[in-house]
Amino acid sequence: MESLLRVEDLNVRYKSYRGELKVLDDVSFEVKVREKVGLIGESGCGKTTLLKSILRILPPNSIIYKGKIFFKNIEIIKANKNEIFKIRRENIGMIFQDPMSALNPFFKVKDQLYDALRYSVHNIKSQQDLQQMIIKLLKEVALSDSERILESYPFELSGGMRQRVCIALALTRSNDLLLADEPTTNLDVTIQEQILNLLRELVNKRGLSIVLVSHALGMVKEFVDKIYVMYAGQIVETASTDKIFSEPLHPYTKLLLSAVPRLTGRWKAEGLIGRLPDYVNPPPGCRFYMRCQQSNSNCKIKPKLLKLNKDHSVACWLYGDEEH
């Protein structure tokens, strides 16, 4: 398949009173046309951040250090500003984490819908098709009461619904590619397969690519193709969705998997010792190091991502000599 998104070495640090915190370390990612892609590994692993780097949406005080990113032809770091404002309103959605702080508390569904449509389509005739199109793009996402929800400000809505009005906002804008920043994380379970089941659906229907960032495997599992493993701001696996369910094998790969939940009753959840690095003065080589329970003195070097086949590969000293 072709290449639709491409990131390469992409180091991004921030600014802060301890120093710079060296968040993403050589990051290599690749979406492929009409490809579903997962993104896991937990809180604070730096998957936020990958994104908004796509997006060029990253906080002042961010660097990006090193590294390229591609979309289609187009180098995403070197571009000027009405080139990124083209992908952004024509290219790349994203769905953020919490619906609450992406949507404005001061206007109504209907302004911030209106704005986005003026703002991502050119051929809007008269304010009766802008209508047409924000009722469209409602029953799209499964709110059928088009005419109360317009007329509500983002408090008056249920998480689920404020969910799905972000997913609309997105869906103005995404032709090519939907970015999916943990879209279920503050819902409950009900919602949360409900707005899975949208996604899939939406996706599938409009033939867009996907990444969906989550810590939620089990979400994860039934949704994407291929999935990139990330720990402290490095990726440590990647392998079709199958591959790393069947046959993990970074050390952190097998310790997420064991943490998942299971039906039977003699299942004893395995969490994780210790805690993320710190980012300020992280570990040289391997940033697992000081958790795994399989660490050697090769890993106090960076180890790179090696293929061992046609779909899977891991930076893990285990999995190579000391010249890989």
The other form holds:
Amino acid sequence: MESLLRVEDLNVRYKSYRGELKVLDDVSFEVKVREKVGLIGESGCGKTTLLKSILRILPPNSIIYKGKIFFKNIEIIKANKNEIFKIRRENIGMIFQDPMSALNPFFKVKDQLYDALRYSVHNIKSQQDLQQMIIKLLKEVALSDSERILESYPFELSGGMRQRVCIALALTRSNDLLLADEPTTNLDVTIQEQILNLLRELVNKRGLSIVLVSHALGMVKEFVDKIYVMYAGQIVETASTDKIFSEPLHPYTKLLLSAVPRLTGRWKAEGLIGRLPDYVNPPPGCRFYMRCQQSNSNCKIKPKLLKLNKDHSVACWLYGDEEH
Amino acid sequence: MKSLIISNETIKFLLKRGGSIIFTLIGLSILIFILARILPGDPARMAAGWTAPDWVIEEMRRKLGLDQPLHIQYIRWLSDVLKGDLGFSIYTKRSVTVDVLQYLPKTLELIFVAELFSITGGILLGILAGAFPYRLPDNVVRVMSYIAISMPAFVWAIILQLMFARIIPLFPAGGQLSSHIVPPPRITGSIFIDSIISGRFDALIDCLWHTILPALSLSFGSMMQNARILRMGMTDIKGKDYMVLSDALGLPLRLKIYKYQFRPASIPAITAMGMSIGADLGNAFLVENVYNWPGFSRYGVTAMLNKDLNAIVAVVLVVGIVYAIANFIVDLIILSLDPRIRRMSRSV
Ligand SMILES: Nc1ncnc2c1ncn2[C@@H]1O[C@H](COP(=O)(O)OP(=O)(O)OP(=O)(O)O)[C@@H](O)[C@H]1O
Ligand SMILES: [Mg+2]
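Having gone through the form predicted on its own, I am curious about the other one (the form predicted in complex with the partner chain); can you provide its structure?
Okay, now the whole complex, with that chain kicking things off.
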């Protein structure tokens, strides 16, 4: 399959009063055309940071220290404003972590959808065009009572409805790729599955690629083709979904899988012993070193992400150590 | 705006606000009524004159009703006020109602123009600074606001008068109308309105010309205050998830700033604008003095200095009413801007 998005050795840092937080560390990441990719890792490991760098919507205190991001043939980090805006309006849609805060409370759903459509690739010739397109869009995300929804303000809708509106907004953009940043974490358990099913249906129907960030491993397992496991800003393992669940290699992946998330979808503190390292002075080698049961002296040197076979790579000294 | 007129919540909100204003004004009147009477100084002696013998003073006290218990005095005063009579001024020797009608419109004119400056200027500078935080426009606005806020209005009044009336005589140095202009016939007491009604545009322009310097000096502080608060609101909103989303959608910068960022950011600024009207009314006194402006603030201070009880109470009450009206208007604007207040009664 053809590559759609390729992130190479991306390093993103945040300026803070304590010094630079070196969050993303040499992250490499690939999404192919029509591929469904899962990104998992505990809270604070840099998943949102990675997704935001793809659209260049990182907060102002961030620094893209090093790395390249290719979308189709465009190098996103070097791209000019017009190219970036074109990608944001035509190619990549993003769904945010918290539907409660992702919509502007001062404007009706109608306003926000209108403006999104007005500045998109969709060829809108008249007000009727716009109206029809919106109703079609709402139908697609299974919001049936479109009259009422359009006239509502975001705070008048339930969490699930809001997330559907957010998905509709993302759909106005995503002709190629959908970035879904924990689309279900802040929703009721009963609604989580509905939203995920909706996403799967849309992605299949429209032939999109998706990056799905989620803590709900059970749902990720059924959704995606390939999984990246991230720890403290580093990709520690990547493999096909089957491989990750059947033969996880990295000690962190094993730990993550054994700490079965509760119904809430969040990993509990007791499930994951220890904490993420401090990003101001992260360990120079493997960032998981301090928490790892199987660590040895090699671990003070950074392991490369090593390709063990066609679809399984791991960054750990326990595997193929001569080749690092 | 349609929903503003129709919605039940809106009507309920307005009634509640209206009720609380009346309640506040009654409280304010009682407070100032008592305060004015327990402060040192004997109004009867001041009214009768320093050299008057004791029995004349006692006579005066009876005449003014000051020999009665406080609550009787208040009830009498209140029933007069409801009939539109604010009592007799021992200093101007006229009805306080007449005084208020003469002086208040002049100050309202000044305040009106000053607020026009401070609101438009505050909004423009606030957006500029807030859209580009820590860049040149923001830094300029910050320095300007330090200077403007730390200097009282009367200092600005003196500086502006010196610069633009004396050294470079672009504007008149004082008064409200030039001596060669015949004042328009008195209808409302406001020269602006009277000259518009009677078609006297020469008087209108001349009066506006006289208003510019005092209004500017009065507006600087609150203008920069408004700009700062709007700037803070703008940067606050900039970091919100929904602004990141509008970035992710690739919405144009103009739409993002003027629509999605400005409206939420304006709420605290508008509230501050309402408050600043009250403060400006107080500051107006010294500015009126510098520019020899025949206004209400000067009248108020004279009343205080002369222990002119009815006038003091009336001045404070009128300031309270102006303040309440300003804040009521602010509430209306916020109501029309913020749907959460308009529609949330169900969930809050
Ligand atoms: N603007 C910022 N300034 C400073 N630090 C930041 C900023 N944004 C994120 N961080 C830090 O970067 C790290 C990674 O954050 P990020 O939001 O990417 O994590 P995440 O994997 O998405 O976590 P979660 O599952 O909680 O959403 C965290 O330690 C976070 O505190
Ligand atoms: Mg996140």
